[in-house]
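Only one chain comes next, encoded as structure tokens, the form predicted alone.
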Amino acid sequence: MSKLKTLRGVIAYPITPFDAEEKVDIGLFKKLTGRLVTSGSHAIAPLGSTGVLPYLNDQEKEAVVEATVEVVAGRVPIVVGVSNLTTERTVYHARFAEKAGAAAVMIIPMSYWKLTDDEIFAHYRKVAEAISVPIMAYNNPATGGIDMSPALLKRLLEIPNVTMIKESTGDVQRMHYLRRALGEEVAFFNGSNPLALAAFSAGAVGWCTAAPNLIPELNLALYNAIQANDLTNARAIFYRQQELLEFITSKGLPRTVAAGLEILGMEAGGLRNPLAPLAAVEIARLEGLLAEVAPFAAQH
């Protein structure tokens, strides 16, 4: 538990990059885990989102965690996502999460059916149960299909290891809302790339973001200003990576992290179906928006 404290800043997303039978390709991801880290990422966290968790079967997700590990060698936290349309599932990855050396786990409801606040809060609880690392809640209703009310994640903050909130529906009145019922002590964390300066405003500890793949300079560089409480400095070098940010959150984390890697010179492998790569058209103005940001990245 006493790596919470130590939990904050840029907690970065790698992609699960496929080989050309669709098969993932542990070599490659160690590589891109590994650039994470030597670029500055204060965290890792692997099978979220931009990993595509929910299209790996469950060999494939302990591949990945036990290459994190291995790659990551305690140099910072890493926070495994182990969610799971069924707590079993759920249980039981959180479980192997911890064995491996995770420092805490993610968990997102995931739902065919629309679940009830009481059957959420019994599915962080058994988990919690289950294991001894912190867990964070994550509240992102465009992927997982339910939104969870600040009341519901006040709630959930009731069960002894349950620590964290991250807020990703992109609603920065909401992150207002759960600093204020929440209190200082509640480190909640901002998922909406757009928000990341309205988010550290509102009192967001960290930003759990895909962009450091491609612009890890500038990432850590706006963290570092609001740590500085330079606010001037911070709403600089916002703006000169926002469009980039919402690029690539509009088109979609995998497909877009892939690309911008590809442009930048490395090898990105590929997608599983049914995602599928960016278009041409995409794909040029993903070189613009990269090559419109290089300068200042480089003076970071």
Second form
4 protein chains.
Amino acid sequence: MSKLKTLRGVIAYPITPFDAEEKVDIGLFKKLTGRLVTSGSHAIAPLGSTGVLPYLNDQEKEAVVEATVEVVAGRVPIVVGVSNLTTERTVYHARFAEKAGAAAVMIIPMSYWKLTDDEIFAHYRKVAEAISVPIMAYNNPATGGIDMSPALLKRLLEIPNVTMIKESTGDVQRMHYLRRALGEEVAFFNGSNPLALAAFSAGAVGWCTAAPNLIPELNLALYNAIQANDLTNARAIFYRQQELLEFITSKGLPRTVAAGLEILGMEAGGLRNPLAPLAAVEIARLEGLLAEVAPFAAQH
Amino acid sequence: MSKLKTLRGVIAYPITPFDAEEKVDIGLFKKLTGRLVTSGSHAIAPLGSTGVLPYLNDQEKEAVVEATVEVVAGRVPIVVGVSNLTTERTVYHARFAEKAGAAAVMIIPMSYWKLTDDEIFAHYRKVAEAISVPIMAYNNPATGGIDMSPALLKRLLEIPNVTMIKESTGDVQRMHYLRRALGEEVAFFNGSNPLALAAFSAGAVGWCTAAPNLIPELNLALYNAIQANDLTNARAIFYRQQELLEFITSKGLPRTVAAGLEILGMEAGGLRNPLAPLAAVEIARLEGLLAEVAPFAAQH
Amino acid sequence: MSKLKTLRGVIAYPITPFDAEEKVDIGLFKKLTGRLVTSGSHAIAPLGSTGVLPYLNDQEKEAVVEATVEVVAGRVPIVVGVSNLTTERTVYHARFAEKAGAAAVMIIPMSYWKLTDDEIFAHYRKVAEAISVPIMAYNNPATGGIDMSPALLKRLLEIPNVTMIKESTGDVQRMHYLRRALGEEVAFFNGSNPLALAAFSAGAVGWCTAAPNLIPELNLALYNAIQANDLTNARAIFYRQQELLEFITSKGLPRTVAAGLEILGMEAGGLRNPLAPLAAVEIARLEGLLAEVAPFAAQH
Amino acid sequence: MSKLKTLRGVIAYPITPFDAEEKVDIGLFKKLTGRLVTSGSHAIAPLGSTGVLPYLNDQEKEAVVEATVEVVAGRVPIVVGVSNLTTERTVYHARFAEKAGAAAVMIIPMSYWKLTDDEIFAHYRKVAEAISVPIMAYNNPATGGIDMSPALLKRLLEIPNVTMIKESTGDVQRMHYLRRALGEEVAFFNGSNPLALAAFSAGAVGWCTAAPNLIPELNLALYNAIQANDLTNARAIFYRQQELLEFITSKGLPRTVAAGLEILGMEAGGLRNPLAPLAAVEIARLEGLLAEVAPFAAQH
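Taking the form predicted alone as the starting point, write out the structure of the form predicted in complex with another copy of the chain.
Below is the whole assembly, all chains and molecules, this chain first.
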């Protein structure tokens, strides 16, 4: 797991672009993902919520993983989302990711029927036993439908290769609990964009975010200010991007990142139904927010 | 849509049983589903939440639909669950169900990313345009992750073949709103077991439930007492089954129905991971509840 | 407690009217309360939430109790609200009510600091030991700030003269639990207007409501239909008033009852700040709702 | 309002102690409050939630204010809680506080009936017009029962002498909104103990807290580290007290502060019913937490 020692900082989540027939556009995906590496992200995480993992079939997921490995080309670690409703399919995709070269896999316990804590634990254990790379346990009730308690997250860490926790509830108290309960040895990551400052203040080692698709300079500047122990500067940098972070999160990352890329002059592809593009009024709002941050982005 | 005029009463939901290799056990499914018909259910609804629809792959879903049609053999209407995260797959399965002989399809807007009202409306519209049978719009935020407001449900009824609503939030106020807003022409169904009495009192035309797998006599007796305008009797019959209804709902229908069938001496098959059997203490509790209702069940 | 055997049916809650100097207008209060008796209410409950109990000082509360006793003149039982943040003041007002002639007192555990179950139990016990009349334990987190669990409500009934429960959460499941856990010996009352039909269906013996200030005929007709075991008719009568019940509850009973009385041509007095009259648009809406029910009210 | 320019840092909240007859013990109150000044708090806030304001009668409130002014003797500013359900009583106590020498008053919109935004605005305006000292608008739905939206808080600042906001929801996003919407000119204070680090990181100018009754050194050390722009040290100091802060907040400040003072060897007086002392198991837990922080407290 030596590679993972260095997993920290800004973990960037690419979108999965679709063509006019709603097929995955692998060429465009590689272009967008390559940009995330060259703009300075510390790691790349395909097939996250931003990458609309659950809307893809098995073949599409595999193609995205292979494309990521190819375009990243070893420059930064890759963390692949492999979550699935059934344990069997989760094991399958975790193995595929490991073989393809992922440094780690990320798993959110997807729900239709609410799972018990024991079911969730067994799910992670079975996947963990099938692979050798580390697992990032990901809690996000807003998308996955299950809210793993801090106590359950702590229990998951008893599984040897569950070594990282990504918290996206946006509740800073949980981060306090995790930090206190787990000590400084276990890495916890923040997955809630509007909580970026509070999470770093609480001791998060990394920020899992789709924002570098649009404002990589500001995202990295926030992390660097924290690393420099300069809270005054970190706060100033955070407030420059806070409204934008809140907007892109609240309106849905696949929609807002796609719209934002178009606004910034880049090709972004389409969405897969039932997901639909932002409404005109929302696009106008996003244009305003991006225009506001442009000068600050340039200066970093 | 003439067949649907008569869709009312107790709509029974079969479980989907699995064998030791976690494959769907079609033979056992047919046996269990046949029992639901012979015990008096007014309609059969395969591939609902109880039937663990989202945990099945396309081939498995198709096999379950075909098996249902075969075993029901036209004795009662069949309502097939065809929900899927993507619109394309939902259309695919809705068409399959129609061709196979379903009287109607049931659709819950499954969510990973929260959908906007416009996205949900477009999703239903696209499916509706692809088929001729009526659609039951199904609201159940506890499983599907999206809570459709009464106003949105009303809007969905503008689509010609969306003709039925199934409400499973357990909020009787929504039923009041629906009844008042929609009038008596649109059929609304209750999908929350512990709300059965309140929903029938509020004017629900049917009860979508997995309970007939275990206590069909009591379920039907409640409906018959309501039809006879005998509230005093309906109340007495409801309280006999209320604790059991609450238990099977709160612990997860696939788990509790499977356990209950075994307790009653029937083969129930296994679950698919990550879903796991009830704990021993829960099974004991279920045994107690089933023993309590047994004499009443016998008398109806 | 013999008088209480007969406490059931429609328990009417008068408002407390204020004059131009925000003083309690006792003359008007008597007039409004007398009307509630003559229009057929089965009991009168001054100093409830509708009567803005917590906004009155000790002298005002005592004057309201005495005025109620005088105007009711033994025709129906009186249930006096005596809730207070401190136990000492609650005991004081409970004793006052008993001496003045109340058949029962109603107590909601008012909260600033959330109380533990043991604190709530001790609070009721101390008041109960200081009086001889029965106590109606009242649960309404929306106003009182504390949500007493069904288990706590059950425990309160261990106190000899806590004999009635009023549930205002609007959650019909709690009524099911209470009915099942307490049996038919303990009387439970519904305090949520929009839940009137569901609560009666579930077995509530009475309806605590401010609605008889505006539509006594419809309120009583619902109760009578339930008594006649005629659910079909009860449902029809309920739907006639359901939208009005929902409106007056959601906009705040002191405001909506005052506005409604004025619309119906009766003097209603003013409110005490910070409570303010309904906005014009809300008054117009209430006019519409009252006009709709007028023909039905006349026919009952 | 010049005095207020300097209102920032740690605002300490004394408890209101009671004697064996549940009377306010003014002598003990002065002793406890004097300790808060000498241990370094930057301001004193009597009659807050910690001081059980709503459980006191008018005379008791006045005695507490006078005692505070006497014991503080001008060494630090005093912020008096003057909240009341009615506007008339709030005005009365605000005037009393101003005359007695308060630098500011703090007002939470207490609720029985939920107030509309317009009612809340009018309530603050009427009080503001009656006094000359600044008002701290206090939002704490967990005690007051009303949740003022960030937009309403912003609107309240249109009233000339509403100059400060105290947020106790524990939601760091609201602080972000307030800071961004109000700019740096308006002071916002954090009233949620477990959020102390996140709030200071977000730019709060002060921390309203009862914790200095027990651990003043650690509270002040956190503020000083933030002032020194040393996030690493602030984080370390925060985690030393975090578990204690969470405990005293979750179990109710009047109860936990009283218990903690006794553990630390100080007289704390009693509580007023229905509030009751912590249970033995909770006291033991508090002993453990205080023992853990003792060495760190000593070193600051």
